[in-house]
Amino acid sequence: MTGKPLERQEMFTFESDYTEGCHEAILKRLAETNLVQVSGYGEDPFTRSAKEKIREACGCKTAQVTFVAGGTQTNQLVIDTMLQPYEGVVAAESGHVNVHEAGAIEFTGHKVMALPQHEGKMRADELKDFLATFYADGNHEHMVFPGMVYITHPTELGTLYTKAELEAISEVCHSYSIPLFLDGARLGYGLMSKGTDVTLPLIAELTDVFYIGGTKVGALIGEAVVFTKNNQPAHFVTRVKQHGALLAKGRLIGIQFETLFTDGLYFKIAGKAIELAERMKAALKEKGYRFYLETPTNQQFLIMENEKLEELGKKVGYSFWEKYDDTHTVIRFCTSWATTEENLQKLIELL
């Protein structure tokens, strides 16, 4: 075994953003708050600023904020404890509950509902069609109810909503009296994008729920749920206990979210990397290679020939991402709140 950890560490890798720990000011303040004795559960002070603070940064000053250690956790739980048994969540047919999580909402009894996905994006008007169609149909009672929409912002696309079309969605499922679920695991990267108009308070008005990705955002571990409408399920915190999801030393997501929504760290570090995304895409472009789709985030999805992926693989880390035809393959390269500058040159000049 020896030698691999440092083989490893002579190749740069652009795979994801979540292959480093945590930003420095977190492990420093991990630190200093290391021996200090607090309650258990998140019932810590800690915790209870990191809520606050997320209020303040969501312009909801009731908003109600629990703390889960990953995203496929968090959408496990928000899916199941807001849906009744007969419904199931609907989302486009590239949504991370449809296709990445491992048959995880279906675990709970819960069917997946998909509509065609546009760049990764769900069409409200589609959506419309959907609801409209089910609920003419006059055997829907022996059908799966649609409980919940579950978008992504970024998507796994890399792609992002806008205000008008958060809008449109949003309207459609308030006239249909069900809840809008936003899953934000890159929110960070997405809210830092240049043009967006999408903001976290928009998000927080338009939704019923949604999760501030901390994981893939410069934290160690840690999602932050939002119910956004005083519509936290009864007994939440029991239900997160219930999926095993609820960590005795709830500080160790406190204090993170904490940090990270402190002086405007999560904002930075996720511009930080757009900013690297830019010139990453600006500098490929140039030197002619196909993207596969336009990306305003930190995920860059280029079209490869397949000859060159595996000499590629050995020197710079990416994700595969599907096949595009016989002889080229879709890849994707991330930047993060980690990469640098360095890093960043040495796979252009590689590229």
The other form holds:
4 protein chains.
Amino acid sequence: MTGKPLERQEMFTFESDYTEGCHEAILKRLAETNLVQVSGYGEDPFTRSAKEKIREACGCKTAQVTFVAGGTQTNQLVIDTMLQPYEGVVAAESGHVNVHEAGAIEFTGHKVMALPQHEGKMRADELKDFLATFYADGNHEHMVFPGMVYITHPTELGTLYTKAELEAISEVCHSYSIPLFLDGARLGYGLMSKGTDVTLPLIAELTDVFYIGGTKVGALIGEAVVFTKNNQPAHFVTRVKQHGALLAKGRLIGIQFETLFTDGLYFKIAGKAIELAERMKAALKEKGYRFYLETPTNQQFLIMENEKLEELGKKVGYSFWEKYDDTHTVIRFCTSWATTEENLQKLIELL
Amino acid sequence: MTGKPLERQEMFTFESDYTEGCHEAILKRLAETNLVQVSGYGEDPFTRSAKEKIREACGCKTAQVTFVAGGTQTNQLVIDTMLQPYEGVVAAESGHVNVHEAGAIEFTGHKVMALPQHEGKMRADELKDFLATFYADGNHEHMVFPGMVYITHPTELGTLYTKAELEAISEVCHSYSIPLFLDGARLGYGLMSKGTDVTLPLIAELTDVFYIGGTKVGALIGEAVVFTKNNQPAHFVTRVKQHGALLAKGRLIGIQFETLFTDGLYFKIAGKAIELAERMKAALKEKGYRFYLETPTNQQFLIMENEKLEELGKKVGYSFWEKYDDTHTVIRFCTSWATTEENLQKLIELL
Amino acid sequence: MTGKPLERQEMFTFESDYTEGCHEAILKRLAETNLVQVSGYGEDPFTRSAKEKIREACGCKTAQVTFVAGGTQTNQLVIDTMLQPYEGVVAAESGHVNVHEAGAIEFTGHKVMALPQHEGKMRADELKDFLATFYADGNHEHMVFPGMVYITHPTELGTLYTKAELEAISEVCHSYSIPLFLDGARLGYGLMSKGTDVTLPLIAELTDVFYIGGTKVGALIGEAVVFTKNNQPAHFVTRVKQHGALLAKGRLIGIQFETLFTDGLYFKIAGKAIELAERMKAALKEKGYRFYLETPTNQQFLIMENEKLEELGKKVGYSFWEKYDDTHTVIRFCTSWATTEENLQKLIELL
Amino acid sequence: MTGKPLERQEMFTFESDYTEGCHEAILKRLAETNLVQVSGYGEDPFTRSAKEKIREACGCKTAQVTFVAGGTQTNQLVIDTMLQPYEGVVAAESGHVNVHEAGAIEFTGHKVMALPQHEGKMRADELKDFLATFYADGNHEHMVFPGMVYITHPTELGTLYTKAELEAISEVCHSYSIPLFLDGARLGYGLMSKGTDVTLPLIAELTDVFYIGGTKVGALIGEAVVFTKNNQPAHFVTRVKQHGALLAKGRLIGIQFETLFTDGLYFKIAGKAIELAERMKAALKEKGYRFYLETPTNQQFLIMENEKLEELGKKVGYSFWEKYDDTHTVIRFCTSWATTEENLQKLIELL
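I would like to compare: after the form predicted on its own, may I see the structure of the form predicted together with another copy of the chain?
What follows is the entire complex, opening with the chain shown before.
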């Protein structure tokens, strides 16, 4: 999302969860390992260790893990390599792959088949109806076959699936032998949300492939793709290379994930962002701000009067989300692993 | 559309407008010219003559005409060659390119951006809103650019745009410098519909590219793509070849269109199909059949009780359209250039 | 190949084997069946019958047959649907897919991996070396995997593989589990060549997929793709549709192949073309013409002095093949199913 | 290139120029700027400053600079966005895009058109002949149009073009209105080679687009694409996103290039690698080693006896290049910005 640009040096921002560099433990580890000589393309001990730690965190000893630079690249790679060429991916209409990836999925030849979104989520019953209708249609051989289901958790609107909802979607997928792919660009914030009953091992169990977002949760760059059912596409390294996604210095992402998955760092820093988001939410509610929807994660959406917003924008960065009506705008504030108590306090005072 | 298969030799069918071969004048002309030696790839005098006759019929002396084998191929070719790689095509959600082309558009890398359909039609105001919202979105550089508008005339549901509706869509397109493409797979039936105020020259004027369907209007095979604004993409022959769409014996389509556009044959045979469709419609109404929607062209859609339909299906071919409810089905009957009075009479007696 | 254009009505041409329409038996059969109502998309009795006749001619009861409009389309379809996305197709550098298809293979994402050509043919030993070198290369995961071998028979230069050569290539392919695809755009002329030991059943046995060319051997349009090892790609109809290659009036090609494979018509008419080619060759040799290479099929390649060629071009059509040197040009003369004794006589007198 | 794996911790390697992390000044700068809040997607002051410094170093005030994560991604992006869909890219047969990118170019629909290589280089006269032959071919509309020329500098074999050679290639390109693209994955090592007459401003002048490699010359990740003729493709950000190549934390690459192009760091560290390579070369020559070819940059290629190589591989890492004959292998040693005098000394002692 394009943020309101930071106009002056002294400004601060809550526009997104990628406005800072990375957690200091990562910088430290990069420095420590900097001159260790290792082979390229992910064939290094840091990457191997990171994979092992992720397998452990997922409670899935056979998981196949690959590191990729960014989210759109990950979605493009996973969807393209898991689909047959005549298949499309089913997503909520608000899904990142349907809206904000500049057609990266279609670029690889696949249709995004949009279902209605409900606060950013797909509903299992609507998915089931969609699939049943497709196969009942006598003309379906002239249509794109639904070959995969894509969901985001947290969603683009910061909402979360419950365990029951994920189970229901997973069941529909598997009854049609269609893999379920969970985009976890902000997964840490979802897993640390208060009251969620969804855990990393549960995701590994219910999905066929998912990714653990690093870029937005403490890393400089990097997402960890996890194939959970011994189902990584054949010659995956070659496919990654063909997509332009294979890094010579694979260590860069390996070292970061190794650090994030040591001593639960990933979860700790995400948890802190959630705590600050809850405090932000409480303060905003107290001050009578109107929320666009209720979200339990690090993204908070407000409906702001345009005049008031203009004033605010001079002092703090936010993300434009969408026009609400002629006099109001939906904006987003994000906390992140890097959010400071001090900045939160400044924001609360401003509002 | 998949028709109910013809189970017995003595059966007859109204399932589609492509159940017979071609108009007898075409067969005659193919026979007359059969041993004339000509060059391949459309560099023959028949093709040249056909192009000239189409330019005349369109009232557009500078039109650039190319012949292609089938409708999906035409849509894929036109859309892919007119769009920039970062652009998608805007279509009604019921548009052929969005539903029944097995992802042929996405196969070439482009998103189909679906707008609501109203009896198969796109509305100019909704198109305008869509385009305005896109450009107003601060994040639109992360989205697929709308690069073309695709409409069908007649639509998949047999309905027609009025002159005023076409003008309004054309105006929106041109105000955004986006070409308008009209899919005329059944164009003849639209042009000969009673009371339409849309003519071939009007279409040539209001659109940037369109095609005149041959396959469903008297030809064995073939569609005539017409670029109306001196806007045929560069190296178009090469692009046609690259798409696998260049025929060595271009004469096959050239001869057919030359015949169809001599002495107004295309219009005469389409007009007869409309006349028979009107008689079918009147008879069905008189007998109390329930229509799915009112259509002025050669496709008629009925809501049938499933039991009655099962009986009917033993005697006449029809197309399954969609499930209406648990006890009813929407079916389609088509007339065509080949429909006989005798078969129509048999159908009316059956019903 | 672009021919020298026919400048005057009274001219005749030997530029290619697609300068006339189709065999008269096909026209007759199209007329006879013209008003028989059948379902579309190849679900008609003519198409079914044609497939059965082809299976018989191939001596392969389980062959899966599909009809497609043209050669480039067929190559694009077969190669794209049989390859995995990370695989390329190995072809002789002179192969049609490598040179004269405007990048139709790359358009679908696959590399054409060129081997040296020897009078248009690939050599089994060079193929074997290429594959062995690929797999021995420690970096081959960063390279395109060879996923299929493509050969033409007759080749673009009119030459033929022997049975032993085909067996050797087939053996290499199968030892690497790579399918062998034979492009038979002019297959009839190859099978009827004097002295060839390659038969249709042998091709069905040694290849995994091949096509029988119709366009150049008596049909108006159409190629018959034959999968011989129960290996037709999944959802093939959908893939054909996605490629824009599914014809609504599938009957058009079905009827033609049914006719060509009734009473051996395909072979008879190809045989006549070979007989006339042999007579042409003998006459040319007698007159001292210089051949570019020796070919046993319907394409004959001559090295002509440019001045003489200019004279000749005023009276008879030929194909420019390539520049030979500053004063000579390689040209091609073709006979075909449609060549008349009269025209051959005229040509011989001219030379 | 896949290196001989480092089997023991105490081993050292000369297998490639991407075995270490990054120059310490980069680590320091990443730490200093780590908590500065900036907007994403390259809209940050570090990235802007880096672009400006690159423009200065190129002596091209109007250059358009974009940062991308890796080399294959850069090649895929530049080639795909600069070519028309019916065009291919001309490269030496040894070019990285033709051999070691797993078909990334074909994946985007474009053919790589291979010319002979001469120690890794393309020759201007052969390029000219190729282009002249293409346009002289009467059938070229059925062929892939050459739409761009791709060269590497240094080449995959470590060799360099001279100024005169680059001028000649540039002149041929421009006489055919075809852009020239220079892949500078190891550009620093080329520019600092002893005796080269090619400078960065010269490259900016003679090419239409090139990239300055960071990954192999001191950065953790990142390549700087430079369009030199105000010719960056339209909506380039959207294209980058569509290719999956847009990083949320654009700062990561911006900060690195800002550092590398401050006080000539990029050139200094590349210069040191060259100095060490020259010393390695002298020592090897003195000891009688046989070179595969003479190279003036940081890659050195040796022909080694297999038995001796096996011994060596136990003590130092190298890259397998290719089989030379049954008893010899070509291997590569690289120096880099990170090579230490100590390791070089150890290597020399070993040999």
